[in-house]
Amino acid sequence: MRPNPSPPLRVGLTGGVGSGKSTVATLLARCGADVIDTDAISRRLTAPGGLAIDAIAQVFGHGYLTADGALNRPLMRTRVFANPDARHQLESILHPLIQRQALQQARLAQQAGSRCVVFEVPLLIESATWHHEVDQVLLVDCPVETQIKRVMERSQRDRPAILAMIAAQASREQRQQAADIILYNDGLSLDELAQQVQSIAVGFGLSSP
């Protein structure tokens, strides 16, 4: 039996809403990283027939599902931002399932010879377990006002709703203290951001695209 390839570097990519972490994830993928998007895993788990649907219906009721059996995300979002206990209940259902599937994807990437696996985890700092699964934490950072501006530009949410989202996450200072690398993403063009990501990628054993 062939031995498994050497373990890849495991990077936790995080940042507040509107920080630009998904753009950074895309740029890291172009440099050769295997990016695992935990939001995408969450969407699959809460789609019709998803592994989390039965537990969500049992805890919150079928009123929180759409007609086709998916999680009613806007309705649930309204509830969890107004009720920390409900948010913790939802997280206790989703987070173990998300992490299990993400780590399985990482094992497959290792078997394929990956040099660097990047877990894109919005709530990595808030998690009690994710920091044990990564070698380094890369934070995409920007001022709160920049977060608000970006989210308002890409969605229909108003300022109070966005502030509630930000308040439900770790503070900017908490993220900075937990990070090994901080990428300050404010006032950068896409080309300038790509240059910074490429420099970081070289430190991860990757190459420029």
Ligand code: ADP
The other form holds:
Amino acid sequence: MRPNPSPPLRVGLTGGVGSGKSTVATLLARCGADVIDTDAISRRLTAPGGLAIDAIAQVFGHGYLTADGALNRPLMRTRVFANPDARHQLESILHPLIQRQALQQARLAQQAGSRCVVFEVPLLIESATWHHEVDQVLLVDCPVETQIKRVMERSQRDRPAILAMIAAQASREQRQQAADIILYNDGLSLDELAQQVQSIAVGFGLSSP
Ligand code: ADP
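The form predicted in complex with the named molecule, contrasted with the form predicted on its own above:
Zooming out: every chain and molecule, the one shown earlier first.
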């Protein structure tokens, strides 16, 4: 592997649930970015045999695991929504592991000559450490009502459950204040969104697909 003389631009991609982060991540990948999906890392860490499983069992008990040894996500979701201390405990297990693996993936991307690494991090603004690891924060923003509508369309969750999820995350204003670039994703067709992502990608030193 040849050493990469100039390190890649490191972008933190964030936004509330349903804002369109994953859609934007896919579009950025099409423009040549190396996207690191921290949700996917989290799912691997909490799958059977995952690196976070032992710590979760120790802190929360084996009752929070499924029969095959994965994290019981619905049960844990209920627990952490009702209990902020439990949420912090879970995050203190998962977040350092997620970040370590994401940074390891970024090093591999750099060694392979990446020009731009995009970390897709839903809770980037809430984290005390992620902003040290990125050069720019790209926020996908939309009104709360749009978030609710999109999440209802793709899941079985009802409005109160979605509102509780949104309330447990940073507010729209907090995200806007922390962002370097804000991509307003409301009232845009997917083609229009793709065009906006393309011009942002050019600013990241990437070419059009
Ligand atoms: P997030 O990753 O932030 O939760 P997603 O990228 O999964 O959000 O988007 C949520 C839903 O909204 C998806 O079904 C996606 O296809 C849809 N969506 C996002 N942006 C647009 C858009 N501009 N036009 C139409 N649908 C969109």
